[in-house]
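One chain comes next, on its own, written as structure tokens: the form predicted alone.
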Amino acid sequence: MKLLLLLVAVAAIANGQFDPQQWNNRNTIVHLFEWKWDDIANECENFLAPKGFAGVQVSPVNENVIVYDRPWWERYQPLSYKLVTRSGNEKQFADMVRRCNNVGVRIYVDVIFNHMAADNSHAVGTAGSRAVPETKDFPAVPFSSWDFHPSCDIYNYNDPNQVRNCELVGLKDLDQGKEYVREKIVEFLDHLVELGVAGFRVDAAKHMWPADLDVIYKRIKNLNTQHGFAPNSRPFIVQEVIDLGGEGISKYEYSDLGAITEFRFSAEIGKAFRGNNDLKYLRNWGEEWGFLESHKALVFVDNHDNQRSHGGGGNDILTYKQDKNYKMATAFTLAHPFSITRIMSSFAFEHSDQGPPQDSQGNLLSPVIYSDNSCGGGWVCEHRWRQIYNMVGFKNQVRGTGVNDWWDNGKNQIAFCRGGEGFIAFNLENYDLNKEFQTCLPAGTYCDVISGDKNGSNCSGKTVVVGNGGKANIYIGAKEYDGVLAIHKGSRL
């Protein structure tokens, strides 16, 4: 009996790392990239929870280097594990986590423990800021030179030893094989768990040995029941492993440890909705495309790296700058049952190093929220675009169903049902889509959640009349603002 209980406990630890620990009626994460903690708390209460979002990925929470001109990547050069950044201090972070959990929005922290800050040849402190260490001494942790791998550069990404033991862009490479280093990392992660986070995005996971990560993950505490997590719940783990095929390090080396950021998804969805690969081929979307199993793949149309041409995918990656195609790709991502989904919420940028909106002292500025739900002040807020937040609601409505009644025109017009809960159609052709479809929905009038919002018995956008037997005429003009139409049971007027 004891052996059986032990085996069950071990299985729970292993499987728990794939569970995002979300409320049952929600299933989409948004990355509020570089937002302040107070602003995230307000967003959880005022927008994310009412719109059905399941969680927020937040930017790194711990003390980092201050770099001249304050680029976004300074947050990825840690100085210590103290919870103080431009986003706020530990008290503000803890308050944000509590407030978001209270309304059912989970918090996932982007954590960095592959490395510590670079030396002065890689980052320049602003006047009056803390200088970047020239040695491998980080007294606030503390780490000393004994805790790092010997200095070496990564020249060959097909050499796993070099990738995992040498310095990523000159950043000081921690040796996670050392017991003391593991203890300090687990201490950092445990503290975040105590504050109520639901899990972690592990930055640069492919630059660390899988066996070392396995030890670290298993030592992390169970989630804090005072924040609404069930007893013995394990932190959700998603690992940044960039594997577009033909890499020296494979995502499959990490896929038994936790979920993986599926970068191939991003490249392929961009290729399709840019018109470089016919939409008809999305019929077998999922594992047959070489993606990981659905419960192990965290997917996105773009992320903070590849929208800046880092991390692979090149010109195939869609971003907010190609807004119509981007909305279509995001709608497909949220309409399809494959994977754990994450939405990007950006700030506007003109060059790849550009940091978030800030004042003359380098303090982060809050997004300006407008009455139509959009935002400004240098922030893009894709998650506040109607075509995206209403598809989060669509995904919640159709949860538990598969794809059925697929149709395509042999090229770039497609449509399908999700069980008897929802219907969606896409037109990426240069001519109109005008056809009768089986929507799989009960007879009635429905609000198209792409072109408008449902408000009681009214719709601010297009409406679709579904007749007996589920049939409806669907029209999407080639020159319409949106190339997609979506209806579901919850949008019935």
Ligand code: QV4
Contents of the next structure:
Amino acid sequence: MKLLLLLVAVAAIANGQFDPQQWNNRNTIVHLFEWKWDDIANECENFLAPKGFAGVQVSPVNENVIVYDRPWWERYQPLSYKLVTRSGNEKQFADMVRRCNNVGVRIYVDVIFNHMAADNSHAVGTAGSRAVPETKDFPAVPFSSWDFHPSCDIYNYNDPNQVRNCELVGLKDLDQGKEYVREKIVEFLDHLVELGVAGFRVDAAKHMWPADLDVIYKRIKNLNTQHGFAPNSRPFIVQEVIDLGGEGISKYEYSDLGAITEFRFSAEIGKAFRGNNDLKYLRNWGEEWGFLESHKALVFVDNHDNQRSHGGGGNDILTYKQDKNYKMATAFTLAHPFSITRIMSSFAFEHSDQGPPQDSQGNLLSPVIYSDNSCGGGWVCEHRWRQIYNMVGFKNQVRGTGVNDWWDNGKNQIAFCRGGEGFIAFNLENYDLNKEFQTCLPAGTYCDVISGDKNGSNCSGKTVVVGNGGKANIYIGAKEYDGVLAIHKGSRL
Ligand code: QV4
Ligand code: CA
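Having displayed the form predicted alone, please output the structure of the form predicted in complex with the named molecule.
The complete assembly is shown below, putting the previous chain first.
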């Protein structure tokens, strides 16, 4: 018995990095791209917790180079591991993590330790207004030229040595094989764990050797029990490895170390909901599509790179700019049991370098929150779109069930149940969907959470009457504002 317990404990530790460490009634992460820490703390309390979000991925937290015109991507050029950025300082960061954890919303930090800042002729200063680094000299860590790989360009992504030991767009490439470098990285990650974060998105993981990452991950402290984590909990790790096939480095080299950003999911869901691949094929959505196993894949319709054509992904990626199709793709993502889901929350942009909403001094601006839940001030807040946050609630309601009673019209109308907990239908045809369905739900009247909100016994959108035996007539007009309808046990009136 003791041996068995020991084995179970060892297995839990070995697999801990795949566990997002969320409250057990919640399961979706939102990336609040470029938000300030104070605003995220408010958002956790006022919106994310009440709507059932499980966590937030935050923008990089450590000091970065300041680039002329303040593009968003300056934050991917670290100067040190001091917790000071345009989003806030260490005190504000710590306060945010505490307040979010208190209401059951976990914080995941985007950490960059493949590289430090590039020699950058555009850089105009630093957060601490020190000199722009022209050499491999980062005194605030400190790192010096000893700690980096010799400079070379990555021009052949089929050569793993080059991808891992040369400079990604000129960014000074740290040598994680060196003991001192590992120590500095682990110090940084441990600091964040002490402050109560639940895990990390590891930037540019593909550009580091799996064996080095393995050492680094294993050394990180257990999560902070004073923030509500169980003793011996391991930080969740999701590694940014873009593997769309056909390159020298595969996601499978990293998938035993931690979860992976599954970019194929993003490409395929975009293709389907743009109408470039029939929805009927989604019937076997999941591993059979070449995706990683469910518990190892972090999935998203778009991310901060591919929504603006950085890092590849092709023309199929859907973003907030194709709103009707985007909401449908997101609804499918959240209705389906496959994988760990992340919602993108963007700022509006016209061109790919454009920075987040900011004043003339470059200070970030807060989102303006309207009474209908939406937001403005240059922020898009996809996570505040009813069709999206209500699907976060749907996913929470149907957790633990599979897909059943799949139906399709042989093309672009599909519907399915999640156990006896929820039902969803999609219409991407240019003709109406009007049909009797098995909804798998008990008889009653339900509020469609896409077209409206349930408020007590009222529904501000369409209602669906489910008869004895679970049958209901479902109507989604081709010209309707949204091409999806979703009902679940929690939306019963
Ligand atoms: C320029 C030239 C280079 C030259 C260099 C010399 O283009 O050829 O070598 O100057 O100094 C910015 C500029 C880029 C500039 C570079 C260095 O856009 O033109 O190089 O700075 O000054 C983000 C942006 C990048 C940005 C970078 C650093 O996307 O445009 O570069 O931040 O500020 C691959 C990787 C994958 C990566 C993806 C974008 O495998 O890991 O490309 N994704 C992650 C992040 C991403 C981030 C980085 C990695 C780097 O998600 O947001 O890049 O941390 O697929
Ligand atoms: Ca590297």
